Amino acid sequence: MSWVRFLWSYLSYRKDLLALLLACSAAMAAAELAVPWLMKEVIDAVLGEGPSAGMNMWLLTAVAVLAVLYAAHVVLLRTDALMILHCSYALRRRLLAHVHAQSLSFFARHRTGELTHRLTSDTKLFETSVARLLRDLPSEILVVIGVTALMFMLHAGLALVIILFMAAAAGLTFYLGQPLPSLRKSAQRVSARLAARFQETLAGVRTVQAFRNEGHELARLDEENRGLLDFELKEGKVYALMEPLGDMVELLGLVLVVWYGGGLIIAGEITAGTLVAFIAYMEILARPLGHVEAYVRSIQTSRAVGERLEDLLADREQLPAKGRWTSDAVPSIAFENVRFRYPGAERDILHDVSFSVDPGEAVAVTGRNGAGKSTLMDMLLRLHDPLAGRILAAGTDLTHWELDAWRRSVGVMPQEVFLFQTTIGENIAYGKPGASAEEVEEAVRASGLDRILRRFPEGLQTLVGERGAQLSGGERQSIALARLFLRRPRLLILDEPTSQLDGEALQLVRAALKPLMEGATSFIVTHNIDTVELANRVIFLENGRLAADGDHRSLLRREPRYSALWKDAAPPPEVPMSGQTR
């Protein structure tokens, strides 16, 4: 029944159009059922077996019925299209909002390609299947009910023979179609894995080509592709058994009606017009039965895909966002006995971390790879909540802050800067949606990006390519810095802000960071000794624990592990080539 609930949640977005569609289906069914009855009346009248009526009146009545059938069908098709488009829009919006509302742990469990496949291919397949069912199935159900009732009114014995025969055929069709839901669901799952793997190879195409592993990646893709082929071949075998059944039923039913009905005419139990009406009704009844295979396919497909989409909507990894606290002040920050472990991991990534930072203070966060620096910053941004302990901002637990308000107060510059496939100007404006052109230009000047823009004839209108592929790493970081100048956050998180810079660009960014950090509480994650000196204090992490806390120079003197960190990070001395002296 979960699929039925999901289907109703999909259709109920436009209940008004659903009601109109059902009304049109009823009108179509009534008009279609009237035609054989009119044929019976006129044939019996011509043969003198019923009341006589004017042929002209009969013709006018028949034309009026057909006009109603045509008009109702036109309105039904337009209503069906309008309803499905609106309902699919609502479903996509619901899925997009659901995915965007999840925490980072959710995305760690789901591959991007698979999520994309569900939001595009799965929703389109569900839409197509449901549209087919809505367009035809309601009127066909009403036709089956109406035909059954009218046939029993004309002759119960003949009606019973036909109904039993067709019910047996329908039962056989449903029996043959039993494997379809699991086959379709499995095929969609494999198709999603194929899409995810293909997207992964595209994202890593540089690595693939650099290692000449195209053949290896094609083999991996072909493994999923063959799995998809196997499931679809199994589906094809089922459909091959089901499709001919409709034609066989129609012809066999006609033979049965003529044989049995002819005997009833000879016995004087029915009229010739009644037999013609039975044949016509049987033809009408054979159509839905002939479509049973298609309806089964649509139902099973929509069921399998709907369950996948429902599973996605039921998969939640959201942070509680019930807090209402907000503040415009530059915040103090305090970590109190914070412990954290990623879902599914076997060990804690942070152990009992405690420290406090005053408002406006600049703190460098250092440590070897895997020490927990980025996790610490993700928790400060509240992308994760601690498993134990708490994080305070302005003296208030972060979980009590209004989540949107907190994140609007924070500015982040990640190590791997992400740029959208648009212009430099629009990527800068992403830091403050709705910013004016003057504000963007001011941020460009403040960050020193104007010097870099001189190399681009199009200036701020320069397209950056997918993920900023047209730019160097340093240029991407400079754009990210301009975003922060536009945002002017009260809490600043800089993750390796100078890792991709050298020479003049390094000096320009370091100079620009100082005014940006003024008036903000700042955290700088870095392995660069020059960047550490931008902070007046260092938090040193080792194996997820707070190993040292103090200023850079005193830690170098009194903390051997900290001193060793910079020794390891320093570049090796230049070795003179043969024949050269220093």
Ligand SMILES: Nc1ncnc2c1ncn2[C@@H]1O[C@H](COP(=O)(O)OP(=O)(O)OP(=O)(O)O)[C@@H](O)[C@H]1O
Given for the second form:
Amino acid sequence: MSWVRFLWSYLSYRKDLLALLLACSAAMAAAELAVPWLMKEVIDAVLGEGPSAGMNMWLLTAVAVLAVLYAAHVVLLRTDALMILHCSYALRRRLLAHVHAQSLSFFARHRTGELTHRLTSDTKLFETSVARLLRDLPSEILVVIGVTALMFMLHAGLALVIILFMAAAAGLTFYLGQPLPSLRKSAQRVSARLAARFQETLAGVRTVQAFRNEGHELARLDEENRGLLDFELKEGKVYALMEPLGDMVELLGLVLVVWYGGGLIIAGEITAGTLVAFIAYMEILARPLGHVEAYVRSIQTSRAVGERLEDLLADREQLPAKGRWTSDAVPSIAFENVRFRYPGAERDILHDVSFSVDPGEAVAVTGRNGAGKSTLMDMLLRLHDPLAGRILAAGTDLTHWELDAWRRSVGVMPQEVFLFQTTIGENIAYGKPGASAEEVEEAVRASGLDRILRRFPEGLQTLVGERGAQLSGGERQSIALARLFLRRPRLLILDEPTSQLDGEALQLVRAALKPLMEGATSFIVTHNIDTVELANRVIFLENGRLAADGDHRSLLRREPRYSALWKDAAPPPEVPMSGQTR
Ligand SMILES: Nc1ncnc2c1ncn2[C@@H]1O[C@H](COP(=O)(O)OP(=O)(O)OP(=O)(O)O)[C@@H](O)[C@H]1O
Ligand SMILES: [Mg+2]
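Having seen the form predicted on its own, please provide the structure of the form predicted in complex with the named molecule.
Time for the whole complex; same chain goes first.
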């Protein structure tokens, strides 16, 4: 029944239009039922077997009934389209908000292409099948009920024969259609996988081409594509069995009525007008019956897709965000016995990490690849919560902070800079939505990016390509830094901010970072010896443990593993020397 609940949650966005649609359906059904009844009345009158009435009056009544039918149909179609568009808009909005409310572990479990597929293809398929159902099904159900009642009023025996026959036919159609929802669900699943894989090969097209792996990728895509074909062929087989059933039933039913009804006229049980009315009702019944196959298709499709969408909406993975605490002060930071492991992973990434940092301090975080530096920074931003221990900012557990306020007070430059497919200017303004052009220009000047921008004739209006692919790594890093100048954060997290910068840019950026760091507590992850010197203290991580904590020069002297880190990294000659001479 979860499908019905989901359908209701979808439709209830426009209950007003739904009510109008049902009213139109009822009007249409009533008008349709009236026509055969009028025919019976006039035939019996003409044959002198009932009350006689003027033929012109009869025509007028029939035309009036048809006019009602037409008007109700027009309003119904309009309402159906309007309602479905509004409901789909609301559904998409719900899905978008849901996806963006999830924490990072949700995204680790779902592939981008697959989520996109649910939001586009699944939603569209659901919309189309529900629209089709609502347009015809309510009026046809009413027609079937009404015709059944009227036929029983005319002659119970004949009605029973017809109803039993029709019910058997409808039952058979449903039976044949049983495999459809699971086939459709599988087809949507495979097609989402195909979309996800395709999206991945596009995002990694440079790698694919560099390794000359187009053939390999195509073979993998074709595997999914073929899977989709198989499921859809199976669906086609089921439909081929179901579809001709409708026509068959209509003709067979007619034969049955004429044979049985003819016998009843001979026996004097019914009038000729009654048989004509029966035949007309049969015709009316044949239409919904001919649609049963399409209804089964729509119901099964909307069920399959609706369940997929509902699963997505039920899949929540959010950080608890009930905290209300906020503060404008430059925060102190404390890690207290923090332990962390990624969901589904088998080993801890951070073990029992403890340290504290005063407000305004600048801390360099170093360690070998995979030591857990970026993870530590993510935890500081509260992208993940610790499994044990706690993180305090300004003396308050991060989980008690208002999440929005906390993230807004942090300025972060991630290890992998992501740029949106728009201009350099808009990518900088992302640091503060709604920033004015002057503010952006000021940030550009303050960050030293103006020196780099000079090589672009279009300056801030330069387009960066998808994910910033049309810029060099150093240019992307400079833009990410300029973003921070718009924000003036109270906590600064820089994950390898200078890893891609050349000598000139490095000097510029380091000079620019100083004033930014003055008004903030700062963490700088780096493998660069000069960048370490921006900080007055170093935290050295080894395999997720805090191996050393102190100032750079004294660590070089007293921690062999720390100095080994810089030796291996082939630092500029003067630094190890200064470490050794002291
Ligand atoms: N999303 C994830 N799921 C599971 N494991 C992860 C995830 N991200 C990182 N890891 C693992 O956590 C460990 C620490 O990764 P992290 O990115 O924090 O290292 P790092 O110190 O920043 O390294 P680098 O100097 O290479 O940037 C690594 O062993 C990595 O494989
Ligand atoms: Mg890292």
